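Next up: just one chain, as structure tokens, the form predicted alone.
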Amino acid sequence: MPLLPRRFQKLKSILNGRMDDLTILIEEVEKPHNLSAIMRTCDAIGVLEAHAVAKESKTRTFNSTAQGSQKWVSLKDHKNINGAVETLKKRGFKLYGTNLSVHSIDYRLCDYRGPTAFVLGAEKWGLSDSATQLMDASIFIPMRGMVQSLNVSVATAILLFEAIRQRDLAGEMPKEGEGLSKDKYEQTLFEWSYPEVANWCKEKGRQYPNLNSKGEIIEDLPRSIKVKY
């Protein structure tokens, strides 16, 4: 079925609020419920892509908690924490790792208006020592009860919403696509609109076709590809 104009406009309206300078990096967060909840929060916040380091033996799965959000937030895999941190730092991100050490800062006292990556660890153990040493800053969420930490998906939500609260107060939340580069915006819009065609283009090593203002592909593609959209 062809992409309906109202569907195309809906995709654009969501993409207009996406940000590529706010992300998360999760280290060995394996439980489907937690992973799904994290992805759902990322979608709600406007995060374009998230990052993960997982055990090689684990197969990632999502459950109904995700509500399909994994289709709209790209989850980038990294082989190890060192490589993940290096990738993000090269892109200009400041990394805030959750940790309960004496050197940690109350999360509300940090400025998240610049490129920000929150780094959270496994459900039971938190961030590894090697990951903690790579952070630009260690932060914590104050607790008043007997338990000293939150569920990892809840902690992720608190941190991300604080980041957008700060950006909103500063008038820095994207509304018309300014949270992405032009090329990234157009690339993502096509992938959201025509995922099957996008996969075909990647296999062929060719550029995505252009779209008109109604979201229609303005190129004569092979019939075998046309029937997929």
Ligand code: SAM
Second form
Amino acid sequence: MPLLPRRFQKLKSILNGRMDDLTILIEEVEKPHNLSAIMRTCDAIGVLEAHAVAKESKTRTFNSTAQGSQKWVSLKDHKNINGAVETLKKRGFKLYGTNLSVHSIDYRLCDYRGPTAFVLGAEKWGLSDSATQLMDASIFIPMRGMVQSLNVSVATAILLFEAIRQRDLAGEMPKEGEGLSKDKYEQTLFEWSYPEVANWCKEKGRQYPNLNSKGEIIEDLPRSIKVKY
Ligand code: SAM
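The structure above corresponds to the form predicted alone; please provide the structure of the form predicted together with the named molecule.
In what comes next, the whole complex appears, and the chain from above leads the way.
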């Protein structure tokens, strides 16, 4: 089915609010309902890309809780926590590890307006010691109940919503695509609009074709790929 102009405008309006400088890194969070709820929150917030370190040999699955949000937030896999942290630090992210220790800071006392990555730990064990040591700061969400911790997806939502609350108050929420570089914006818009063609281009190692203002591909592609969109 061809991409309808209304659908193209919808994709653009969502992308206009996406942020490349707010993300999460999850360490060995495995349960499909948690992963799904986390991805759904990332989509709702406007996170462009999330990061994960998975247990070796575990295949990731999502369930209906995700509501398809995994299509709109890319999840980048890292082999280990050191590699993930290094990648994010190189990109200028400040890493906030979540930790229920007495040395952690109340999450409401930090400023999340700059490049921010929240780092969340496994359902059972929390964030590993090696991850905690690599963090720029450790934060916690105050608890007042009998149970010591929150569900990891709930903690993710609280932290991400605090970040956008602060950015919103400061008038720093993107509205017209300012949250992404021009290249990233165009690349993502193409991938959202024509996922099959994007995959084909990746296989061929070629650039994505240009789109006109209605979202139509302005290049004559081979018939074999044209029939797919
Ligand atoms: N026993 C684990 C511990 O001591 O960390 C509990 C893990 S908790 C169920 C899973 C993850 O949720 C944690 O690693 C953290 O990322 C997040 N989390 C849960 N409650 C939190 C809180 N009150 N503050 C900050 N993060 C929290």
